[in-house]
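Only one chain is included here, represented as C-alpha cells and corresponding to the form predicted alone.
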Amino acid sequence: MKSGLSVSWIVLACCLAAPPAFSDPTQLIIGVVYVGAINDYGYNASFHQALTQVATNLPGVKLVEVENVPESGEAERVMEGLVQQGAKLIFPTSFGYQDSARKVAKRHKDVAFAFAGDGDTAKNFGVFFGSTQAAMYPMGVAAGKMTKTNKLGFVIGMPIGYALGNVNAFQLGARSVNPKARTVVVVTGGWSDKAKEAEAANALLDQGCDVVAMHVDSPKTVIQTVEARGGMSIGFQSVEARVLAPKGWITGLGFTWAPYFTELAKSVITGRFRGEAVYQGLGKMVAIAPFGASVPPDVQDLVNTVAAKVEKGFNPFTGPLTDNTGNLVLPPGAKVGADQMGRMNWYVDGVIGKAR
C-alpha cells in the first residue's frame, strides 16, 4: 500500500452458504475504497457505519477498508489489490473512482462492483446512490422557517448535477414557506479541502447568511465554523454530525445504506448479484437527523409533514420552473427524476451563484 493509506480489517465468523465462484465458502470478503477518512462525520463515515452494520447483519463477512485513496490511477491499483486479497464485492465510494472501477471490473468478471454514482451498468457492475435532492426540500423548509435574515448559505465541493440538485431543492423548500428566502452558493473546488470550506463558510456568514448547508465529503469544518460564529447549520451525509453543533444545529440529512448493502452482500453470497441502477430517497437510503434544541415544535412538525410528502412521491422538480437567469428550464408538468440528477446544470430562481 502507498504510504499514508490506512487499512481497517473487520473479521467475523460465517456459516452462510456461497456459490462455487467463492474459493472459501465460509466467508465473503468485501473491499471498500474511501476518498477520505472513515471518522469524518460525513460521507466516508456513512459508508463505514453501514458496512460495519452489514457485518453484524451477516456474521461471516470480512471487511477490508482502504482510506484516503486519491481519485487517480492509485484507485485502480488499490482495487486490483483488493481483488487479489479475495474480495468478491467491492464498493468504490467516490464519484472520481468510476473509470478505475470499471477497468478493474472488466478484468474480473467474477467480482461484483457497487459504485456510488451513476452511469451504465454491467452484469458485475451496479450503480446506486441516495436520492438526497428531493429530500433536501424539507431541509429548505426548515431553513426558511428558522432564518432571520432571509439569506441562506450553501457550500458545495464541485458543481456536479447532484450538488446543484441539492441546492435547488433546498431553495425551493425555503421559498415554499418564506418567499423572501434566497440561497447563496460558494463552490470550494474540491470535496475535502478544510481550509477552503472554512473560508467559504466565513464568506457566507460575512454576507449575512444565518443558516448554512453543505455538500462536501465531511460537514465538520463548515458546521464548526458556523457554530463558532453563532450561526445555524443544516447537516449532510451523516446524522452523527449533529454533535458538532450543540447550539446552532437545526437538522440534516444522513445516508442509511445498511439495508441495501446487506441485500447486496446476500446477493453475492447466493450468486444472485446482477448489476443494476438503484436510487432511493427518504425512508430507504436517506433519513432526517434529529432536530436541534432551538427548533420550535411547530417547525419540527412542518418539516416532518413535508418529509412525509416527499417520501410518498412528491417531486419538487416539477415544472414550471425557471432558472436564476430567467430562462424556463422545466415547462409545466415536466419533471426531473432521481436518475436524471447527474445531468442537472442550472440553478432555480432564488439561488445566487453560477451553475457552470
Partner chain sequence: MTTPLILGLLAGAILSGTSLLYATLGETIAERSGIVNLGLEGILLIGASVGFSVTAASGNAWLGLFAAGMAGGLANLLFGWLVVTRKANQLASGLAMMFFGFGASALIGARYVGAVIVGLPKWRPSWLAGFRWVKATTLFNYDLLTWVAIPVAVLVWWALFRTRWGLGVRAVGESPAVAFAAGRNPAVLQYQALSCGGVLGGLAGAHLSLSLTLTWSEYMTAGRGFIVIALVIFSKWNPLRAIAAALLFGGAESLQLQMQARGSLISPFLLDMSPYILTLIILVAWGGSRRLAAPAGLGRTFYGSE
Second form
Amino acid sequence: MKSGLSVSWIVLACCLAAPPAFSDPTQLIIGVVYVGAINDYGYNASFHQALTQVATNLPGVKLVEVENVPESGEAERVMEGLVQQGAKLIFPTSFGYQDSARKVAKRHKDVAFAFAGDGDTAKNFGVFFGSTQAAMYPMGVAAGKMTKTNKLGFVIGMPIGYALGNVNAFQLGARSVNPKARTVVVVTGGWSDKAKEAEAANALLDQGCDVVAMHVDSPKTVIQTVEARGGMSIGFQSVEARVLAPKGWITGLGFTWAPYFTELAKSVITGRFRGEAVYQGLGKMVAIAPFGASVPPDVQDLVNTVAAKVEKGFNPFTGPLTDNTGNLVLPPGAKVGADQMGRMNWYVDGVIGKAR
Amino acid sequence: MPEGGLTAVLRRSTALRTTVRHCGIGVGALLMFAAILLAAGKDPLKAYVDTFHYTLANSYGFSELLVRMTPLLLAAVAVALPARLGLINVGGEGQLYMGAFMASAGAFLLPTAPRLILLPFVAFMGFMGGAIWAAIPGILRAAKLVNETISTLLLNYVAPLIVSYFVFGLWRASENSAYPQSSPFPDAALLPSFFNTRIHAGLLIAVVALLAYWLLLEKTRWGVDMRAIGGNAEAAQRLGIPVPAWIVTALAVGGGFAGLAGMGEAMGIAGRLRQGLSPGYGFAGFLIAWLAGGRPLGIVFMAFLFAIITSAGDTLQMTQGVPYAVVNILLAMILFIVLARRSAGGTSK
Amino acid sequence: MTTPLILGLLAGAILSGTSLLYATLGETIAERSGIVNLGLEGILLIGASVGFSVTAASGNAWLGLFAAGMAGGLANLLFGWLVVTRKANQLASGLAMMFFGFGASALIGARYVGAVIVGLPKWRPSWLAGFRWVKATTLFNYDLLTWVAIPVAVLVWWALFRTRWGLGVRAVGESPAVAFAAGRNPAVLQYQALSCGGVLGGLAGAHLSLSLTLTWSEYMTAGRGFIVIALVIFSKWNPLRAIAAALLFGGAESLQLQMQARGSLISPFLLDMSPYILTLIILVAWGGSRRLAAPAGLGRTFYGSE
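Target state, the form predicted together with the partner chain; input state, the form predicted alone:
Let's see the whole complex now, leading with the same chain.
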C-alpha cells in the first residue's frame, strides 16, 4: 500500500519537478537561519536588516531566510535545505545551532558558514559576535545616573556566559558613577517567552527597580511593559527599539553587522573566504542608540566619554574583582577578554541573582 | 517492508479500496490547503512541486523522511499497544523525554564503557525511562485511582521540565558558551548512522518494534488475552486473565517504545541532551496510531505521510516565505477529513 | 521587607492568572457538557493571534478583543462539528485542533509580527492609587478582562448550577441518553457549551497578546492551554474553585520570578512542574470517588436516542 503510493508520488514528482533555473545572474545566495521572527525589533531583526542591506548593496546577492527554526535536529535539516537551494554562505544566527551547523559544514566544504557564537574555526566555518559586554559598561553608567531607587533590573533569557557578562559590565558601569547601585537579575529560561518576559519585567518593577535592561531576543515586550508602568529602559539588540518607549527610553545597544557581512559576502564571491573568529565591540559591530528625551545633557556627555574610552580598549573586566558571594574571581591585573566571555559563570559584587 | 506483508495486504479485497480512500483524503486535504495558500497570496502548485522535489525526488530529502519517521513509528507503537486493551496513552511525549533523559543518565554513568556494553545499556535505560513514566499511570489505572488518559497527559509536561532541570543544572556543558545543554555523549554511546545520512540505528529499532508489535498481536496467546481485555475487561478477569498486571505491562512496554524514540533522538541525532528534543512527536504518534487504527502497515503509511507534511513546512518557508507552522494547517485538514468521515468508537474508544 | 514580596506575589498571580482563569472557565463549561478539548492550546493561540492582528490592523483593541472571542467560539464550533455532529473521537479531534491552532495562528499573525499596538486600556480607581504599595505594583491597575474576571466566574457558576440551561448542560455531561429522554437536545446543548467555552478561550488568548505582552509571536502561549486542562481537574469542574486554582498557579509562576528578583533562586523548572504534579496527587487522593466531581459522560460519544 505504502510502496505503491510512494512510487506513484515519485513518478508524479518527476513529472512536475522542473529543474531549478540557473539562468539568472545570481552570484551568491545567502542562507539565514533565525530562531525567532525577523520583525522582532531585536536580535533577529538586527541580522535581517543587515543582510537585507548587503543584498541591496551588492549586485547578484539573494537572501533565503528561514524563521522560527528550533534549536534541535530540525536546524540541521533546514541548513541542508539551504545548501540545496544553492546557498554558498550560511548564517546560523543562534548559539543553539552550533552542533547542527558544524555537521552541515563538515559535509559541504564548498559552503561558507558564519556562526554567530564561539568555538573552533575551520576553513569554511567562521565564528563572530558583537562584544556587547564592554559596551554594556557605559549603559550601566547611564542607568546608574538615571536611577532614583538605586535598583536596576536586568531580564535575561538564559544564564549563558555572554548574558552574565552583559549584566556584570552593566553593574560595574553603574557602580562606577553610583556606589549604591545594584542590579537585580531575573532569568526567564528562554530567549523568546513573551509572557514570562512581561511577568519578569513586572516582578522587577514590583521589587523597586526603576531602570530595566534586558538580554532576550526581542526587547519589545520588556520595554513596552516597563514603559506602561512609567519605568525607564535600556534597550538591547536593535537601536530602533527606542520608538517603543517615547517616555522612559534612556539609551541602548544595537548591532551594526552590515559592514562585516558585506565583507564576508564579497570574500565568498571572490573565493577568498576563510573561517575566522571575529569579535568586535563598540564602534564596529555594536552601536549605542540615541538618548531619550529625559536624559540630561551632562549624563549624555558622561556616557559618551565612557563609551569613547571603551572604544579605545578599556576593559571593565580587569581585576581585582569579587563576585557576589565574596570570592575573588579576578586577581589584580587579570582580565577577561572577549574570547573568554562565553565561559563567565559568576556575577560581580552588587548583582542580586544566582549565576548557577 | 517485508514483501510477504505487502502481498498479503494486496490480496485482501479491501486493500485497493483503502488505498483509493486514503488518496482521496490526501487530495481533498491538498486542495483545501491549496485554497488557503492561494488566499494568502502564495502559489500552491509551486509549493507542492517544490515539496516533491526536495523530499521524494531527492536522496537527502528521502533520507530525512526516514529520520523523521523513526521517532514517529515508535511513538505510534507506544499508543497502539496499550490501545489493544482499551487504554488511551496520550503520554508519548513525556515518555519520549524520559527515555532520552534516562539514556543520557546511562551514558554519563558509564562514560568509559566500550561500545558493545554501553550501547545496549543506553538503549535499555531509554526503554526503562519511558516504561517507568508510563507505568505510573498504569499502576494508578490498575488500582482504579486515576484514569490513564488524564495521568499520561499530565505527566507529558513534567518530563521535559526534568530534562530542563538537568541541562540547566547538574549536566550543564562547561565548554564554550555554557549553553544549557549537556556535554556531548561519549562516542561509544552514539547510535551508528548509515549511508552518510542521519538515518541511525533507531530506525532498525523502530522496525523491530513494529514487527514485535505485529507478532505479539497476531501470533501469540498474549495478543488474544489483550484483545479479550480490550473487548470486556470484566469478562476477561473472570476468565482468569490478570487484568491489572496486563494494564501496567501494556502501558509500560508501550512507554518503553516511546522512551526508545527519545533515546534515538538524543543518541542518534543530537549527540547530547538538550531542551526541545521533540517537536511533538509524542502527540503525532497518538494521531498516527489512531489514524492507522493500530494496524502496523497503517502506522508505517501514516508516519510516512506525517514526515512528508512536516518536511513540506521547511520547503514552503524556504521557497515561498510561508511560516513553517502553517503546514500544521495541512496536517489538521487531513485529520479533520478523516475524523469527520469516521465515527468514534471505531478504534481507540 | 516581606510586604513588597507578598504584594508583588499577589500582583503577579493576578497578572498571569487572568488568562488562565478565562481559559479554565471556558474548558469547564465544555467539559461539563461532556466534551474535553485537548486542543485548547490551539484555541488560545487563535485568540491571541486574531486579537493582536485585528487590533494592529484597526487600531482598536476592543475590536481585537471582540474578534478574538468570536474566533475562539468559531474554532470551538468547528471542533463541535467534529465531535458532536460527526461523533469523532474527542482526543484525536482535540489534538487535530491543536495543530490547526498552531498553523492558523501563525498564518493570521505572520503579517503583524513586530507591530506596535495600543493594548486594552487599564484603569485604577483613584482612591486606591493613594496607597504606597498599591502604587508600586500592578495591583488594581487592570484592564476590563481582569476587573470582570471574578464576576465572570460567578456568572459561569450561576449559569451552570442555577439555571435550566446549566442543568441541561450538566445532564448532558452526565448522561446524554438520560438528558435526551428528559426532552433535552444533547447536540444543541453541547454546541452552546462549546461556543461559550471557545469565546472564553479566545478572550484568554487575547489577554496574553493585548494586555500582558502587547506582542504576537508563534507559540506564545507556551503550554498554558495544557496547564488549563490540569486546572479544570484541579478545580473539580467548579467555576468558583477555578478562581483559586488560577490564582494559585499564576502565583507559582509569580513566586519564582519574585524570588529571583530578591536574589534567591528556586528552580523555575521544579516550580513549573507543580501544577501537573499537584493535580495528579489530588486525583490520586480523590481515588475512585472521581465520579463525584467529574462529568460521567466526559469524553464519551452519544450516538443518539438509544
